[in-house]
Amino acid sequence: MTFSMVAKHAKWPAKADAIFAIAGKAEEAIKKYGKENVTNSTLGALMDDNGKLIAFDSVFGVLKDTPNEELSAYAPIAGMPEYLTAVEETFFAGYKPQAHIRVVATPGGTGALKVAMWNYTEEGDEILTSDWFWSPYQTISEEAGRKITTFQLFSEEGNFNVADFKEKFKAILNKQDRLMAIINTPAQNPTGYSVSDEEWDEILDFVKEEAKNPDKKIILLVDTAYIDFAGVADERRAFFTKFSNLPENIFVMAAFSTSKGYTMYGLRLGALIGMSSNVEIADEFRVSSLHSGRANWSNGNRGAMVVVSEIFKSKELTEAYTKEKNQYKAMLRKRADAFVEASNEVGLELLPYRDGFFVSLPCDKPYEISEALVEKNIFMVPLGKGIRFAVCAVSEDKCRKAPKIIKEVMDRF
């Protein structure tokens, strides 16, 4: 292209998302082969055994009785309040860090993610997340005129990787005042891996010993996308009390949706969380957040705040939609355990896994990988260091005969 009108900092080069661009091909395979010949674990949204969405009849059953006037209004610029009431309550679920909370409505957890990247990082600042990560903190962070900087996630032993973490820290805190490390627990997207409480416990026993320096500023980002489909109960959440009294100079915020845990994926809502020790850093995030909000997406979606607060409001609705939310997580950890176990039958090789709807492989020709298994209509999708698998969409038979037939094709490569 010789001629241009796109500003500068706008103009990317033309490429599709390999996400929908594989899963366009395993839809394709489908009408031609049929569902129950093809493999498709591409997009990360829970699937009935038959490849049908799955949408909460507890969720959706609130959305349709909710008169259309209700439905249509607009939504405050923060949220509604009974919506950030319903979100702070249940999100920390009786693991609510003694801390000064402030939370505010963004159209998924992507809006959350992006006005914790664009309101706490500079210009040109390196923003620290793990080698294995979603690949749009990327494009956020291109967009906002920031750069992704990477640690190893994963140690010799299969752990998170504190030593690489620390290292890869102390780097870019050489040479920035401020740093936002991102954090993707539980259930990490691509990999299923959950950061323990003695992870955590390392991580912040770090992060406080840098923060002795007054004159930088850290920032800790937790992406909590998939967390009402980790572990058995509410466990997975009990890191959140280790953010209490932290000191000023360190910030955490986390990235909320309802995406996943209410399956409202179209609907585009969710959460940015503020914690910190000190009130006037919590009020200052409020009113940054509210002003980025207006900037962007002037407001969210009224429809499914409604529909989050009339859940928790009623106790009867609470009962019916924890019932089948843990209906579908005994569904998924099936699911994962079938694929696990198939796995280690044949010897093939996987990242450990914890929670969640993703399974990753490692490997050196990712994209060859995922074009061979076309020909066997296993679906994959291709990442910079591997192939994932996402057991949400698989049914649990396929996902135990899958990993015959994936082994099989990555030993030809």
Second form
There are 2 protein chains.
Amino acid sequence: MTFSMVAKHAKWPAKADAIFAIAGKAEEAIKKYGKENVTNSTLGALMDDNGKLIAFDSVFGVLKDTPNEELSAYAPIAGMPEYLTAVEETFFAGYKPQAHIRVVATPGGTGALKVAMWNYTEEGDEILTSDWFWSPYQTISEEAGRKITTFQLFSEEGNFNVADFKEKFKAILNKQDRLMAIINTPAQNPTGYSVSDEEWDEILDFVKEEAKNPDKKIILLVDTAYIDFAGVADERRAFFTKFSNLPENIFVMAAFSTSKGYTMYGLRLGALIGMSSNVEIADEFRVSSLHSGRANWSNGNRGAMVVVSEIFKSKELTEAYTKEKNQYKAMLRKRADAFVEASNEVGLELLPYRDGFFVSLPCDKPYEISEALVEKNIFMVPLGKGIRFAVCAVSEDKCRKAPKIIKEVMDRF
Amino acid sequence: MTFSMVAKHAKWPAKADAIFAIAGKAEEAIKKYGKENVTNSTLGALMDDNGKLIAFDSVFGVLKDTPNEELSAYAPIAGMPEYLTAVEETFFAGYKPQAHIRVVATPGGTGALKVAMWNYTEEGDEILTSDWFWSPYQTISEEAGRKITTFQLFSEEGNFNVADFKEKFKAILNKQDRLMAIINTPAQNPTGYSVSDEEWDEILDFVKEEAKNPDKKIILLVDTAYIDFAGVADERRAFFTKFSNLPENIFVMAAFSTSKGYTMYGLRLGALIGMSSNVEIADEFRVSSLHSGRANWSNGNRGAMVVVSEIFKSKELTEAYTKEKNQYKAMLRKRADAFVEASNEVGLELLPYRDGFFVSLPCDKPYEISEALVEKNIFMVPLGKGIRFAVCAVSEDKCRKAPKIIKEVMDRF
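Please move on to the form predicted in complex with a further copy of the same chain, as the form predicted alone is already shown.
Entire complex below, previous chain first.
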């Protein structure tokens, strides 16, 4: 072993980022062939039809109207009280569960996931999530000496695989008294799947049954990063009411992010929301989260909190923001519809897409296929079990044209 | 024990924040008696003579001129390359050491301290710092199962207590093969002390001697949060050159913050800077820091990075920023001089102040004295071994008047 100064737990291999690499190739191709001839579906942010990042005027207008002193000052560690209220009200919309709810500001959804995973699992624990998952779950867990164990996200019929979820859940609970399951819904990254209300009933019935053993502590962590682009109105939030009056040994957290819903990706603001039927468990959550906040980043981006609060407090600003968001939500839906329809027409197999920024295509040789698509000027991110098409970043026209070419390339493998 | 859902390592007592509590009382007093009759020296941010937070026009002007898309986009995990360059050049100024240097963006100085402490110490390790220290060091270390051990910051003559530093350092190194020492300089919080260049020589001579044992790994973490308000020109950065050509088993990191130097407290941007004579150790630092970044907060505030980069790249913006900063640096110096002079006149004992936002007064009953001062409408933060006066937040006039009253109150105890 070569000489090293870092502690053993913090020694990691230098890894090239797959998304960054393929995105770089797409940029080169755009320079060479012109953007009209390149389909860059690598990026995880909403872009207009010309490939320009969409930053909501209704959001950044408020930011730029905020007095300098309001941007400059420290926020409290927990977050500005108005921000926490705005998050709680807009997040649950009409679907607030009967539960003691606490909200703590974090840097983006990642910060929320980190605090939840650090505080509610032990070193060495297995954390359960689906086999299609956002790869930073792995990074967050391995950084802290936790392990990711997966269940199959889809049944053969293309629904949430409740049977495999149960099997893997029980297997871990036989070894551990504490189990965290991460469910990324609605509009999962990378598949675009949204767990249905009926599937949530099955999940929760099962979990409540397991929780009858009072020695077991069950933690559900719902990653809602893409919720603002799911469904039509707020119906994709209806499952929140199912978290009402759960046994006290089931603790539910949601990771909230302003990255997509407010296009404030680069401002780094999110929140961790905890829900319990037991007020002491809710308070304990808040105390632990504040300790973690102080110990990791002190406090959050105050200007971004002001933006969310001001929009929430003003009818006029809320209307402008909602109108702008809905316009782009409709644009995204049209793109996804075009991609799915065109895929069906040519017989291109997709994972069941419901909502959101991404569609995934299962395949055995993701890296080879991604490489081969580069020659066709279609840029897709290779994943462990398939390739990802970012409808958020590609015009409707290109979304309609891409499936035929992808199908032809995939048929060669 | 009552029922709990959080993991054992994450269970913390609910603690009221001492600074927040006393700051709240100061706010009440201002409402009741008028701000001209209240000395609120609790806050750790630069305020004008009317108690208004100073937010540099030269900084927030750039932020507000930045296109929305530039604020909205994600920054790379490491930070924008221009930002990293700007940090490296402005931080070291003319005093860059002969070393391989790597810079990684973090959320504020806290994020930098967190990554350094997590990656370069083991669970259970003792971390050495001075007995007067910024209390979040304790929070960061206990969150991750590390312990703070202290040496006496001051000798009887009021200099850096090199003898006690050595003694405590050796004692830990007898138990651990890895030792991290945190030195908060220049302009230490809470004392305002700055380690002199001669003291740095003594420290480094000693550390190099200890590093002759190749089994020992020595980590120096320099917290430079207040460096922009230290000294007159850049002379308080001269000690950086002493980190040249150190043995490879001494690794030096600096925690950089834009909070004070750019008045971007609430924007949460800093950096961790690593320096090594061995290029592989520098690269290893970068890889570990990136893993930690991805696993804790993903990436940093892009708009704040743009601000630092734009100011660095433009002669005009640099001049405006430097002029504005120097104006307030001079204001701070006048306030501190007034406080120190008036203290000397009435025989009020201060810890040796050199630079920065705070002056500390040693005493045996900090909480009682802080309470008693409330009745005189002077608000000071109680610490473990004394009380802290924030010259950054109090007008020169009040800085001149306060010592006499403080002395009278302290004499009663």
